[in-house]
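The chain below stands alone and is given as structure tokens, in the form predicted on its own.
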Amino acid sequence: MLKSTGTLWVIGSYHNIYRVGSILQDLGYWILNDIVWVKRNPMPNFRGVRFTNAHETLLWAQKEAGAKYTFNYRAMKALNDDLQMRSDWFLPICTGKERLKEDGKKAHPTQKPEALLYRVLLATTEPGDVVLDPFFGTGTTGAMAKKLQRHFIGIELEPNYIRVARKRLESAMQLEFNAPVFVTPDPRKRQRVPFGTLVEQGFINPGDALFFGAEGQQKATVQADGSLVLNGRRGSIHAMARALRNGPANGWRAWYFRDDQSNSLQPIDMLRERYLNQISEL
């Protein structure tokens, strides 16, 4: 079980989930997803009497339904290739040097792998959180959060498993935060700063031409009031690219300037940048 900001993790195999998933119900949380852990290397079946145990479940759950919740989907889009992250993951078991070991023998039985705890934190919590493990085993939730700057609070009632999690968090390294390295930008979560902005502030002049698409195929002027005129049509920025485009289309990824540094046309969304970064250092 893994208490994040907001929401409760949980993880089991069938011999326990689907009670653990029912007791939560009934205790009024809202289960958000149900993931699964498909390992890549299961342990055999030794004995063959029954399918090889290759996966495990994990309970994504909330309190209140409705509720405000962390999910950092573009950071989970850009762990997964540019693609959305399924509910199916395919991650290894905890094998060779991960796996801790006293005297040959393995130090935890269900010791889980990094890979999976680091996921489960970079998609449901900020640098600063705090997680709670009340089941924190050899650590590994604790050594997953100082990796990606999140603070932690481990129960656990096994002094063997206190010694070894205690040994390992004191030579687990904790990296000096640095915020483009553990935050994944969302565009959702931006200041809005309206084109007229950046036109009244001079970051872009009436007159000044902007270029439909990154080869300028087709070339608006800017208004003083920030729309643009094209071939007689007057609108926003994002109007006149939804006209362009037949269908959605966010104008600050559509619309470009000449930019003089590089000279180059450039996405006017660098324009934004440039002004976001001189009102944050006023």
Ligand SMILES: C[S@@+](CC[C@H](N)C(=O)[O-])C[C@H]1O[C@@H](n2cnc3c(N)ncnc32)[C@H](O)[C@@H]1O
Contents of the next structure:
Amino acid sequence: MLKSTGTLWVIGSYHNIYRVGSILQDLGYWILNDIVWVKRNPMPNFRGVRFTNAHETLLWAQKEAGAKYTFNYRAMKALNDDLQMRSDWFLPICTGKERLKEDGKKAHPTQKPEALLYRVLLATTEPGDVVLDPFFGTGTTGAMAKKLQRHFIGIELEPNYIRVARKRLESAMQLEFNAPVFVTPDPRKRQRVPFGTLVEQGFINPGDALFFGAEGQQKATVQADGSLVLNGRRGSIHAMARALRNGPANGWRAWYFRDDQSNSLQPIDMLRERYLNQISEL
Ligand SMILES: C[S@@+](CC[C@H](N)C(=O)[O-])C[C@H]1O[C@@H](n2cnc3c(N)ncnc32)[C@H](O)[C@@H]1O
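Condition change, the form predicted on its own to the form predicted in complex with this ligand:
Next comes the full complex, and the chain you just saw is listed first.
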């Protein structure tokens, strides 16, 4: 079980996952996704009496349905060659150099693959978050948290596994923090800036013209309160854009201003960028 900012992950096979899911729901948790980890190289069914069990199920849940939570949609899409990440994850089980050994034997019977935890943490936590794994085993969660610049707390019952995990984590890679490497830009997460703030801050002035569309077909006048007036109608950048387009529209991309620096029409989104850059330098 692994807990991240606001949400919780559990993993299991058919032996336990239905019971765990039912208990979570009884406790009021809201299941956001069930992920099928399809093992590329599962252990065979040696006795040949059942199907080879080739997957485990991860449940991703939140305590309060509808509450805000972290989901790095863009990071997942980028990780998957620009295709939306689906709920079937094809990853090999932990083998080879990654598999920790003691005296030539596996140090832990169910050590999880690093790629699985890498994906879970990249998808649902941010750098600097604290991740709790109360069933730590060999510390795969901790090793991936360290690699991705997250903090972690691990709890483990067996002293032998604690020793193995400690040794592993001492040598686990920790890169110097460099935000662009660890954070995928996401326009949906940009700080909200009302258009009126740009008027207040002098990035655009009352009486200035804004143009609808890059060709500047229609001209509106900026009002002191941040609304626009065109052909006797008055409204916000979004409401006016919707009215002119007769459908959904994002005012930040629909309206253009005359940019003195480039002597061309530019989307007002550029002014918002300039404002955000200015305040981030303060
Ligand atoms: C599935 S393993 C975790 C494997 C781990 N993810 C890894 O990659 O090494 C579950 C671990 O939980 C530990 N465990 C079981 N019950 C526990 C408890 N009540 N408190 C703390 N640890 C417990 C077990 O000793 C075992 O190492």
